[in-house]
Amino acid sequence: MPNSKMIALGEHRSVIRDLFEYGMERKKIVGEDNVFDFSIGNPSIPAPEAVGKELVRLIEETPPTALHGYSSAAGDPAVRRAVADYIRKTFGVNETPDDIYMTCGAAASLTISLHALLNEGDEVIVFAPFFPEYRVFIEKAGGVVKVVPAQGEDFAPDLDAFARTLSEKTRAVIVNSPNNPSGAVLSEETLNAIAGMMKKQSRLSGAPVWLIADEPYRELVYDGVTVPYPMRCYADTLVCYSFSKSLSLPGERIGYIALCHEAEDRDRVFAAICGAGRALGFVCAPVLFQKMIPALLGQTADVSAYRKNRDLLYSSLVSYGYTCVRPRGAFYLFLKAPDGDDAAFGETCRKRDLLIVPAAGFGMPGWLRVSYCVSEKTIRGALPVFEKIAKEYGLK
């Protein structure tokens, strides 16, 4: 008999999968230009030049079997060498080869460091709206999820709240900035505040509580808006990057956590991180793409196209009469439902062939994600239908 958890798993999609899925299916039958997909986020803008020239470079003057077997299960010391200098350089955070290890993108990162930290019972603290898998991860893991509601207009974390919910069994804090869903960015201030309640827990508990930053959009932000790095505000961290987004890499499965060199107890958890890794079967980041990262830190995907495609979403929205939060960063919008009911609103949506995710899943009903990672066609051919459905609900 298979696993009752894993078939429960497979049976039930993500709601983001299962619009996507969806959304495909209906490309089959309306075509693709009537079918307004702004479920998931997978990046529409192309990758940088560089990273096609440095794909041919690698091809053309690599011996194959450098570039297509086995790197050591950490990643290949070349590449975990650049990785650590660039963070170290960037950030001003004294970090080594020796505290990298690459992944197969940011969901291995958080898989590995969630195995890697949590023992059976251990809490893990998520703040909403938060991604949805990140549930399934810390549950695999053994772990139990509190989450800590948003305040504000800017869905900043209720911090009185926060610092209710921290326990002698609070294991671990994930933190998500630029946010996915909502495209919030925590301030500094307010991540010194998370660090300071999680520096005396950890005092009080006699344990090190560990922070986990789940930061695949970095660099996806707008305004002059800067993010601050983690590891300068408290040193148990964890980064768990991905070159999906900023890159615009999604399907190649590339990234890397990054400890904290000053962490406690640092060469123990690199040794549960390269465990989890070994026990999960996460070994050795796919080779060809490990060695592309070096020639490629730094750059970037072009930002200014989400930023018009946000300005142009936004602006319409909000003309039409609905309620939205301007991202800051990442590319999605959080839009909040007419009457409150986020699944029949996007019922509603959806049988108009405009696929945006309710947000129950996400820590906050009421709320729907509308990913703009889309061509600015995708936008303007949807407009309309925003606009159509606005009417019906009586907001214009």
Contents of the next structure:
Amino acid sequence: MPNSKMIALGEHRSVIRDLFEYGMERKKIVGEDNVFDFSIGNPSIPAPEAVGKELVRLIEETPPTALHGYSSAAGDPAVRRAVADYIRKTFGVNETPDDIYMTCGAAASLTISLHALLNEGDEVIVFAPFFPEYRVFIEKAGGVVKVVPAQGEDFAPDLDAFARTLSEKTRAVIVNSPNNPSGAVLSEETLNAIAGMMKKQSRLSGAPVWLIADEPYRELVYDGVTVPYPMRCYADTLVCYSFSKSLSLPGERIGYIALCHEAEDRDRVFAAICGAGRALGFVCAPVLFQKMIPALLGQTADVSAYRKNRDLLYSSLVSYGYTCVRPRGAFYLFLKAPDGDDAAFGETCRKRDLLIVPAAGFGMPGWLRVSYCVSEKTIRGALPVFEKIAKEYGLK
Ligand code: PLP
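What about the form predicted together with pyridoxal-5'-phosphate, after the form predicted on its own?
Next comes the full complex, and the chain you just saw is listed first.
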């Protein structure tokens, strides 16, 4: 008999994936243009031109054995050096190549980090709303999920609830800013407040409470918003980065873990990261795309199309009477179910071929996520449907 927990995970796909697969089938029946699919976070903006150029250059100039062979388990030394240099210069911290572990994207960065840090029964605090896969990753690593609610119009974490949730059992706290699914960005003040409470708890516990910063959306911000670099606020930090969204390369599976150079017990924690990567079979991230990274650090796909989408979608939905969180980053808009029932509202929308994701699985029942990394045409086609449903719900 195969592992029953894994069967359950395989049989019950994520709500997001279910809706996405449904949309693909539905498009075959009613036509591409008649399904408004806002289900998944697949970047709609092409990768920057530099990506294609560097790919061609590498293929033309690198001997195939070097291009397609294994790298060191933690990554190609030149790539780790380039990433460390970039982080040091950009964020003013002391990263060295020995603090960098190349991974297959943020999902791998997170699972490796959690396996490296957790012992059975350790608690991991996440702030609602949160990426649903956190629950899968934390529980697989033996941890227990503790959810802290959001508050206010900007969906900032409820810091009183956070203080009450921290305990001797807390081993890690995950922050995700800009946030999937709300588009909220943590301010430096809030991050410092979180860090202050974690330092206090670490002292009480006699062992660090680790900050895991999940950062695939760091560069996708609007209106001049800046995203504070977590290592500057808190030393016991692992940044789980990915190039999936910033460079529109989600299928290439490339990212890294950056362990803060000043972290307590740095050498042993890095050894645990290497050990977790080994145990999970996540060694030697895709080498061709590792080698692309030095030429691409600091580049970002053109986010102006996402900003345009956000403006159009947000202003239209608000004008129809919906309650939404104004996204400040990432490419998701969080919308309140008019009657508080996210599943029922999602179903009403699905029946009109408007695919948006109920957010109970994100720890926020009563809300839905709209991924606006789509074409403007899809948004314009969907707006009359949103408006009609708003009228049916008596919103205006
Ligand atoms: N973390 C968050 C918050 C995400 O939204 C995603 C993907 O959508 C991931 C992690 C996983 O990203 P990757 O494709 O780099 O594994």
